[in-house]
Amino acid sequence: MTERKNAWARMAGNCHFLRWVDTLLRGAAQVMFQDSAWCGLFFLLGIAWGAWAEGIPEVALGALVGLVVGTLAACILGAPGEDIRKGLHGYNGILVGCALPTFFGSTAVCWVLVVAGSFFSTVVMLAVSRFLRTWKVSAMTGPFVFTTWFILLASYNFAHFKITGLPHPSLPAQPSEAMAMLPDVEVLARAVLKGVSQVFLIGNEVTGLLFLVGLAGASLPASIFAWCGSAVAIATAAFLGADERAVAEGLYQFSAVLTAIGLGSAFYSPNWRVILYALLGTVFTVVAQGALNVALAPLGIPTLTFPFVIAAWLFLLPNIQFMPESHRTPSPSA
């Protein structure tokens, strides 16, 4: 794998087109903090498989459009070249591209919004990053969340939006079917993988497996933390009595997966204190997920990855020194 990575890096360095492809692949991988084209390739394969299996191929197309537009926007706006090459301006766009076709289907309005939203997510990325760099905290997936929330809320005010996947606005209520404390092993295994795949709003076990393989190729600790983050989230949700169907579909796990990777391996170098800190952050993310589910239910919009964003910001702002390798002062677009 290392030889293949080196060969690809040499080819990308000698060809403008391949360099652009490399940048886009890194943008996909940066959703889970990986600066790796190979990881990004597995992520795109996972998205394509999941979109095809779920009968929503427009999600895969939206992911590509969002990835390209978000990266192009960074070039047009004059973002630092090094950040663009690392894919730091592609990952919010790809998430916007996955989300909008999921909620609006494949319509002309939706595709205009995918392009506009992906571009705007880069604008938000630059703005939020500049604001947060004083505190040595990156924007995470906040630009994706803020951009998508604005569009989703606007959809209730305009007749030409075709809403296909948004939750019906409702008052909060306790779940009628709490998850069993000791679920079936097969159900548990599926839920763990779906928790990983739902990072890209796709509930598919094969997709989750492809994501874990891609992560392992870039960083084995990241892959382990992703799997463990999903498992810990399931245990926490079961202990607290979360809705069984929501847990089975991975809806309590995906933000926790990102928190576990971020705190466990991306921003800190793994050791026993980091593991405990990441565990605490992962549990907090599940509680934040439940709280935001309640807060947003009357608005009829999903939490997206905001529970992770809140957890990451809160757990990184103290700037606790756990022998950090990559927790350094971010550039304006990091």
Second form
Amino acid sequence: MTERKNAWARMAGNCHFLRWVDTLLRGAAQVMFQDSAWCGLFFLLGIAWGAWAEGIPEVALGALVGLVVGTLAACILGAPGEDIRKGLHGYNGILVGCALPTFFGSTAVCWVLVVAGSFFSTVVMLAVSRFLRTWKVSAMTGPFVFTTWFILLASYNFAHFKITGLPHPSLPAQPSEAMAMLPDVEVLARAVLKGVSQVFLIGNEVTGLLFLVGLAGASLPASIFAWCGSAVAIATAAFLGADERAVAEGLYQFSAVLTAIGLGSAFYSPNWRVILYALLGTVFTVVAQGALNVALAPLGIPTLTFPFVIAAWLFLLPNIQFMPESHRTPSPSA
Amino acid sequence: MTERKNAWARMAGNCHFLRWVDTLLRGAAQVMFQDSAWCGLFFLLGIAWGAWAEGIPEVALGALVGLVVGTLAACILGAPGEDIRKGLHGYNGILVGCALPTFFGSTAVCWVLVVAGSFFSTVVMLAVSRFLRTWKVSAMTGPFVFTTWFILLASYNFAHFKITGLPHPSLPAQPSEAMAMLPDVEVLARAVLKGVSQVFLIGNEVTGLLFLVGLAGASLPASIFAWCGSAVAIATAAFLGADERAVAEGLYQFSAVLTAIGLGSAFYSPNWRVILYALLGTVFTVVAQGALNVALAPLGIPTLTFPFVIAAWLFLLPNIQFMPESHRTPSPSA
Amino acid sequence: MTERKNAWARMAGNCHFLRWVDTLLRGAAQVMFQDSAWCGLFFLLGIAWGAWAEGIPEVALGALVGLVVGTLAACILGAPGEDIRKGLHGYNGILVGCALPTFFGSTAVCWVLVVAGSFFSTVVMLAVSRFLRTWKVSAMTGPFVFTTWFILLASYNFAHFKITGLPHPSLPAQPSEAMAMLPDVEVLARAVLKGVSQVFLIGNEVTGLLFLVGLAGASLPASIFAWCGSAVAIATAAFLGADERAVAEGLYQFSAVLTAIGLGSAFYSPNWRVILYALLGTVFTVVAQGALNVALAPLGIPTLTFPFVIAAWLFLLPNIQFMPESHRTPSPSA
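Next block, the form predicted together with a further copy of the same chain, ref. the form predicted on its own:
Let us now look at the entire complex, which starts with that chain.
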């Protein structure tokens, strides 16, 4: 595989078009903190498979459009070239492109918003990155979340949006029935994989598997942390009494997956203390998922990956010294 | 006109009372980023006319009280003299003074709050300015918004407030009917002017015209950006399907007017790239207006100029280098 | 008393266990900004008495557990030793430990959350402190508030939480009847003391008295500001028309008590200008209490001490120069 990668690196170095493709693939991979075209390719394959299998091809198209527009926007706005090259201005756009066709019918307004929104997500990326630079903390998927929240909220206000997939606005009410602890091993295994795939808003086991393979190609620890993060999230959700169907669909896991990869392998190098810290962060992410579900219920919008964003910011801000920092570049610095 | 200004500057230089009047007029003008007593005079005239024409003289009185108290507060709290002199501690107070009598009946509690609120808006101005100094970004009308939100929210909690003009708290629901695109040119022309006047919470065409004339006296580009910002906001609102009556009243335009002036002429010097960037910011402001309408619906309070504040912060934080920065002083630095 | 203190300081210096006890007592005292074991002892006595008198012994147990776990977490996470020694990593934990058994039934999930939550409150303490270090402002009780809000919100989402003491989620509605101004001197005197005791979520006059005695032992001005803050809050609430029963229970006073101590004696040395500034902050805290009551009503969670936190941040951020800063160490610097 390393040989294949080197060949690709040579080709991308010689050809403008291939370098551009390489940048876009890295943009897809950066959603899970990987600076790897190979990993990004598997992510795009996973999205394509999931979109086809679930009957929502618009999500795959939206992903491509968002990825291209978000990256282009960074060039137009004069973002530092090395950040663009690492894919740091593509990962928010691709998520915006996945999200909008998931929640809206495929109208002209929707596609204008995919383009405008992924462009805007790069403005937010530059703004949030500059804001957080003071503390040397990355923007995470915050720009995607803020951009999409703005558009989803606005959809309730304007008549030309075709809302198809948003929860009905309602006041919080505690569910009476607890989860039956998912005793079925197959159901659990599927829920773990769907938790990984839901990072891109897709509930599909094969997609989850393709994501894990892509991750493993870039970083084996990242792939293991992704799988374990999803499993830990299921256990936490079961302990707290989450809705069984939501867990089976991966909705309590996807943010936890990102927290586990981020704290466990991307921002710190894995060792025992880091693993315990990442575990605490992953458990917190599930509580935050529940808290944000409730906080957003009256507004009728989903949390997206904000539970992860808030977990990452809270757990990285203390900048704990006794844990050796990873030698990898710690993501955006725009 | 320049001569008249110079004569005024000489007089204000020689007389303590006139210098104080000059400072207050600049405070009114700073709502739209102008450091100009002439412009402020037209703003006060516009407010007076609008308040009289709409039958709400309390708004004009509130504006005066807020302007004086906010500026006095800065002196008492020891804010830097040059900031006070530019009117940077008057513009939040005047807006608080316009807002409270718009939403509350003219009771004793209301007027105590006008005084206390405009004093407090200067504390918030100092706090937000110090917070944002790290990124060299101004407080915008954030202090006015935060102060007024606190008081409006509190009004639902205490029995001695006389609420007259607040929206009923409700869960978000998408309107079924779209706007009929306002085909009438006269209606559109009036909506553009009302959009400008609503910056001070007044829906009156003559007031809008007086504001544009005052702006033109201080900066012709600012006046043009104000008019165009309002027009672009109407077009965006029509495309997205906004409520026709709200557009006719100027409620989707006033924040966009501020964004257009701010990004187009106050914080950057106008050139083609700046114009496109300001256009993007103005369009975003309309989406943010819709989003914040929805986000605040359950609480029953209006957005005030927060769509502008968030647009300005997001679009100024990236501190994009390839646009030549204006040589004008970029507003507060308290 | 000073002699007794010196004897204690010698003993704590010689014995690891006593030093640990001393640190914990200081943690309790830091809720009201005191670096004093003596004061912390009275606080614990007050909590014990209140919990016993009100029939909620779980609150006293939770306080102890939270205090120990929060402080231990700081050791494990490698926080600076001098901060730990001053009790700066105990005060959020003790409040989390008081809060959760107040709002939840005493189930296994509740006690797991007391432990996990007070541990997590120290992570938030380190995060918020690092964030705010840029402006030399302390975290106040923000980490307690954020941690507890997350858990309270999550409780509506998961079936295994036993909610017992949370307000029902509802849209804001203005009360029609004003407060009858509490004409009874005894009722007022009790309300002042309960306002002090509610800082630890306990409504008990004797507890309030014990807190005031403990404060006086550490700093007489602090004790006076606490009592006056509670009295000013009652007057403000009466003027604005607050609910009489809530005032009698101390619910409009506890945040104001903290603001008064903080602005009046902890972050500034008392003089006439400081007293006026603290008065303004205390009055604002009551308005903020009302505003946050409304803002959180749709979510069914209480404000906790956030009105104080926001007042402290807004009034300390301007860093007003003409007031001589206290020579005392201005609290956390982690």
